[in-house]
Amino acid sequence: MNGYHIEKYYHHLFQSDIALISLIHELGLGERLEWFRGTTGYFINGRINRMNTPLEILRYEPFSLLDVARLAFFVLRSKMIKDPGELDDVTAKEWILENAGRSVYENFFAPLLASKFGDSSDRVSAAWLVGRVTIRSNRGLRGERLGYIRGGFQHLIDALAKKIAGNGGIIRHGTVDRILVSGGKARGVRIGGETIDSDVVISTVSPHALFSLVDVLQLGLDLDVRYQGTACVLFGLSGKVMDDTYWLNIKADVPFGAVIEHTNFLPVSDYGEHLMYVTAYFQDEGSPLCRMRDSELISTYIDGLEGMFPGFRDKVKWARLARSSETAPVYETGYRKKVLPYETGIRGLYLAGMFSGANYPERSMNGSLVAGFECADIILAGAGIKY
């Protein structure tokens, strides 16, 4: 786009992606990999409230100075749970009005909880919140420091492909119709009508969608587990929005939960312009975020932002819409025994993902990529073969 390349969707990595880290590393790009700081804030009662460093967090308009000792327990105990999935029947709001009390839950989690998962937000576990407290609390004094690769991660895409075309790998584009099963064993799978035949085949895609591919009751496995959606509009600006906020939670009547202004954690020289995404969840097809045209969401989406940021719409120089409705994991009380493992009922027939132990008790792109790591050993270690 313009002569550089974004994601759909927004992306970074954080210092604990250790398997990620070491794959950019290995395939030569440790050099674009850089460290930034995500500067975040809340938008609320009509105002940013930076939310940085210790100082910002104490001048948090709702908070009194007992919410914030509260909150500062709260995220320490929760570092302290060597296993999350011991809170797995455990609610994330009776989690936190237990341990950090109304005023923290109603002002600070509640809002979160209720963009990222919306009608389902009172049924999340605790064992997901605790694992993304432990991700996203590894702040120094002065804030987060998260990773980007400089040029964006189409790098890394790139790297993999050559990679595994220089291995003797072949990347096939398409839509798969059809995992081929006979005899109890995946033979291969069918891509518009052609059939490629194969010793194994690996399921990277969402439960849901297994039941157009393969007869799941051979699979012996149960698969409730609920995604949602996500709406995620990527603007072209011709000037800045927030003084130097990347991150935004937002607590207003807005149909989206957050802001991300991807030119104040990257150089905006990277560009030649300012880019934004703006994102919302949805928990069904049903939601008119999945059902609106195109058009009328980036609308809709425009009227809230200049409602939060008069003027926004005089710099909106163009806008596109990346929409899916299997974007991830609803991470409900009981999940833990949803967890899907790599092997199924049917030989050869394999599923990695983000379904997958790796990922659990929340999602990340390490660990996806790990969950394909661990898929691949039982793969190897069932054959015989040793690396």
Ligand SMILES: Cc1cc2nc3c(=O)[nH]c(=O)nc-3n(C[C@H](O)[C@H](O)[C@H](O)COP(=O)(O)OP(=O)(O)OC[C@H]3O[C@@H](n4cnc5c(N)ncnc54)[C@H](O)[C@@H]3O)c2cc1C
Second form
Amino acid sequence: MNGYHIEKYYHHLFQSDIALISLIHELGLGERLEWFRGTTGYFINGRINRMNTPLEILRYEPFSLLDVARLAFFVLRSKMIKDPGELDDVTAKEWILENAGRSVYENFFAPLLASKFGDSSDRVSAAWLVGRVTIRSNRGLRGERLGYIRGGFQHLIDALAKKIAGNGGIIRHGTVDRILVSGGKARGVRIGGETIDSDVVISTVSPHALFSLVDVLQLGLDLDVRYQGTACVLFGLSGKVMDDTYWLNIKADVPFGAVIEHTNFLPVSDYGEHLMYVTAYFQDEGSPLCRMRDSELISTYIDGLEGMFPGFRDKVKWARLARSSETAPVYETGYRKKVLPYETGIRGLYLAGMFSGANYPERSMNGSLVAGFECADIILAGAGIKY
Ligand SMILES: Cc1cc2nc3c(=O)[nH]c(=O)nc-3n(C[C@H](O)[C@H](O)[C@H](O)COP(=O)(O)OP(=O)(O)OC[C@H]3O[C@@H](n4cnc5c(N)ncnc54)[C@H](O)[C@@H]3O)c2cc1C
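Now that the form predicted on its own has been shown, please provide the structure of the form predicted together with this ligand.
Now the full complex is given, and it begins with the chain already shown.
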């Protein structure tokens, strides 16, 4: 786009994404991986409250001093939990009310949970929350540092593709219509009427998508993992919108939950224009966010943004909507039991992706990479191959 690559959905790395960071180095992209300040803010009562340093958190408008102390205690308490999975049957709401009190819940966490999980937010588990708090509170006195591949994650995809081709692999693009199974064993896939034979098939699609690809009864697995969708608009802008905030959480009557000004994270000179994502999660395909026409959804977002940032409309050069109904599992209580194993009831058919244990209690690029490695280890061990 305009001579540069930019992700459809905002993406960054955390310092705990060890497997991904190693892969980036292994592929010779280490010099492109840079760590930038990921400044955050909270839009509440009509204004942005910066939330980067202890002093800024102390000044957070809706909080009393006691609330600040409660939040600090809550973060420490959460970080002491070694296995967040222990809290899989407790709701995040119960856990916050018990450990931080109602004011911290209502003025801080409830809007965040609502923007991330909509109507399902009361059912989200404390395991997800504790996992999230542990990653996000790994910050110094000046705030959080997040990683990005300068020039875009497309460099990672290209380098991976090159490496695969260099090792004799062939990448085929297209939609799989069917996973071919006979005698209880996976034999290959069918893409657009063409059959590709294989010894092993690894599926990374959502459990729900498997229903049209294979006789799921043969898998012998409970595929009842609920996913949610995302409606994310990327705006190309003639000017800056926020001071220096990268990530803005929102408590206001607008149809989106977060605003992410990418060019407050990466230098605007990398792009020659300002870039900002505006995003919302939706719970099912009946949601207006899923059903609205593209142009209607974009104008609804622009109306909301104009209310928050008067003059926003005049800055818009272009807007692109990315929307998908399966972008993340809903980590509700009891989710841990639904994590899918790599092996299935069909020999030679494996599952690795957002639904795997490596992505519990939160999904990430790193988690799916680890799932891929763990699955490959099982396949190689089963075939007696050492590497
Ligand atoms: C808005 C948003 C922001 C995010 N931000 C971050 C972030 O900052 N950091 C981070 O680490 N992660 C982030 N993530 C999560 C990250 O993108 C995912 O965890 C990761 O992409 C999951 O990879 P995956 O390969 O397991 O699944 P997917 O990326 O979902 O891959 C599965 C693929 O299968 C394809 N598919 C489905 N059916 C078929 C078929 N029949 N034939 C062929 N292909 C098919 C799908 O189109 C999809 O491309 C974000 C996600 C979203 C939506």
